[in-house]
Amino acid sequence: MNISIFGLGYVGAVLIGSFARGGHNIIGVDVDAGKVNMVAAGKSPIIEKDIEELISDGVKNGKISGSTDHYNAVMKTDVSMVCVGTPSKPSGELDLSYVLRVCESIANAIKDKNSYHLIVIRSTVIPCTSEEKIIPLIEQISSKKFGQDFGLVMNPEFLREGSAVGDFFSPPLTIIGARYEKDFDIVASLYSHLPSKIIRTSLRAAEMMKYASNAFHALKITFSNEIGAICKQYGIDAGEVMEIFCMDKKLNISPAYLKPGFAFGGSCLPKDLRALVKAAQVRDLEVPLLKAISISNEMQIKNAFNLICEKNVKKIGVLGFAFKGGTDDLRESPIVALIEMLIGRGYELKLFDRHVSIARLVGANRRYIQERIPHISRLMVDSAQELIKDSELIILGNDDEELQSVMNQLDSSQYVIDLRPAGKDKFSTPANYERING
């Protein structure tokens, strides 16, 4: 394939050498003549293990050339990859000027092309950038139509400095955001020889994946550092603690708990988090990340409350209000906290949870409902059918084995707000179905 790669920085340089090794014809394009000359001479413009050898081999084999001429690079290739930087502005907002400038150059060239040209965005851009900024810009300048005369794909990179070549040839997965099948197929063919799963998704989801990944990586580092700081204050080997922590592949290092939904609750997570933060404070140690978890959790409850208030209804049914499905535990249930907020605002509520029955509650659960939330027990009804009968809005608080059959009884005028984690079944009825997150 004939490919022009715009930007000879870290990402672009790795792609030039790696794609040339795969047999493709590459033109490396940059406004910096010094970088272009280095590539043309078989030298790498970056310091990275194995990359100089790849570029040198590519030049010797006639697979790599360099150019400062954007127009000719596009005219001589079928695919253009945008690999320029997206630095931060002083405000924290992303600076898209380099990306948009390159896309303008590509648009000016494809204006004169008769063949289909595919643009691949490898630069990190915020969600909606492709659809709201790049595609309209190219259409305006080129007078060509997206999907008909040119294509655009979001193909985020996940290369780590120091191991970028290895990451390219052995990635955990390859993400291709595309609207059209033909665009996806072209880019997928570039990676078909690599030992990783190729994921097709939307342009927006592909743009978001880079941010979700990097935010999580930053979160893990900060979490480890705060746990390490607490360990040090208590004379504990932090390395040993985190090594043992990582041995749990079922809950700790796994997809567990990584499904967007409602706030956490129950008898363990809230109290243990508070205790850990307090233990740090006792030793005059600030742990802002751990402290912020509870603040963010409370915001999830407020977000749900605000979403309900927007619906302009008065009668609400809550289907499932234990802190999670399959239990009758109401202690620190975020759904109970939401119910109390709704009561305070004057909503008429009915509650049903087949696992919560006053007659069956014993011990701590019985005392909790009698002493802490007796007003809520008076709102409970005996069946889901009774709950949905007059409710204008149904809140799905947790899982229930008869949830689908209950949903089938709703009419199109009733709202449904689903607080359950993403990945649970979505319902085709009623029309007014909405998830709290995602």
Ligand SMILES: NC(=O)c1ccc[n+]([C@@H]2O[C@H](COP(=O)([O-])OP(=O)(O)OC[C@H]3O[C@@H](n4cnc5c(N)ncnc54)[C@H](O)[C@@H]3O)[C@@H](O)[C@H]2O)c1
The other form holds:
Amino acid sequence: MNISIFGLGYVGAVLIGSFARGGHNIIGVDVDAGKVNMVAAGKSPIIEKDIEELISDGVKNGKISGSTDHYNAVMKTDVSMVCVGTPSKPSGELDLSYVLRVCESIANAIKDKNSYHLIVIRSTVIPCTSEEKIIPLIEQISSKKFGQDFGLVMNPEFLREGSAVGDFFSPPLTIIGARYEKDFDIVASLYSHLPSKIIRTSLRAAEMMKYASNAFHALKITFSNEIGAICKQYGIDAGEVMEIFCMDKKLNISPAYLKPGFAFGGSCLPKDLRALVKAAQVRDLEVPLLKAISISNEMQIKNAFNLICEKNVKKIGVLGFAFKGGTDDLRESPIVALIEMLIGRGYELKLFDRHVSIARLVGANRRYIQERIPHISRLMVDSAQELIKDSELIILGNDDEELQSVMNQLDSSQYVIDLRPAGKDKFSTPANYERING
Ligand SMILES: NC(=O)c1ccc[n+]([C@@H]2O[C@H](COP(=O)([O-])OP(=O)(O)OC[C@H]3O[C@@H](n4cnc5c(N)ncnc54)[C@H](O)[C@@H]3O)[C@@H](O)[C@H]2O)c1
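Having seen the form predicted on its own, please provide the structure of the form predicted in complex with the named molecule.
In what comes next, the whole complex appears, and the chain from above leads the way.
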């Protein structure tokens, strides 16, 4: 394939060398003539393991050339990859000016092109940038139509400096955000020789994926630093703790607890987190990340409350209110906290939870229910059917075995707010259905 690569920094330099090794014809484009001249001379504009050899081989084999001429680079190629910088503005906002400027130049050339041209965004951009800024800009300047005359794909870059070439040839995943199948197919073919899985998603989800990944990586580093600092204060080998921690591939290093839903609760997480933060504080240690977890968790309850208040209803049914499905444990249930806020605001509530109903009569939690939350116990009804009758809004707190049939009985005026973790089940959602997060 003939590919023009815009931006000869860390990402662009690795791409020109690596795609040339795959047999493609590459034009490396930059506004910095010094970098372009280096590439044209077979030298790498960046210092990175194995890159020098890839670029010098590519130039020797006639697979790589350099240019400062954006127009000609687009005219001579079928695919343009955008790898220019997206630095922070002083406000923290992303500076898109380099990306938009390159896209403007590409659009000026597309205007005069008779063949289909595909633009691949590899720079990190905030969700919706492609759909709301880049595509309209290209359409406006080129007077050409997205999906008909040109394509656009978001293909986030996951390489790490220091092991960038190795990461290119063995990426964790290849993510291609595309609206049109043909655009996806072109980009997927560029990576078909690599061992990683190729995932197709929407443009905006691909943009978001990069941020979710980087935020998580930063979170992991800060988390292990705070755990390490607590270990140090207590004379514990932090390296050993984290090594053992990482051996748990079921709950720790796993998809567990990574599904967006509602606040956590129960008899362990809230109290143990509080105790850990306190243990750090008594040794004069600040652990702002660990401390912020409870604050953020409280915020989830307030967000749910606000979302419910926005609906302008009076009668609410809560289906499932133990801290998670399949249990009768109500201790520190965030759904109970939400129910108490709703009672305080004067809503008419009906509650049903199969497991709590049993516990109310016979279980170990009977005393807890009778003594600690009698005001909640009084609002319980005997079946899910009774709960949905007359409720203008139904909150799905956790799973219930009759959920699908209950959902089928709702009419289109009834709101449903789902607090359960995403991807739980694939029931056909009622008309006014909404998830708390996502
Ligand atoms: N560096 C990394 O490890 C890494 C990893 C993943 C993603 N990313 C993302 O990839 C993008 C590029 O990062 P980088 O580190 O390679 O940037 P960089 O700053 O090293 O390089 C950017 C290059 O773009 C060039 N440029 C600027 N305007 C241009 C224009 N109008 N036309 C042509 N070239 C132009 C600059 O001269 C520079 O050489 C960023 O969005 C970054 O967030 C970087």
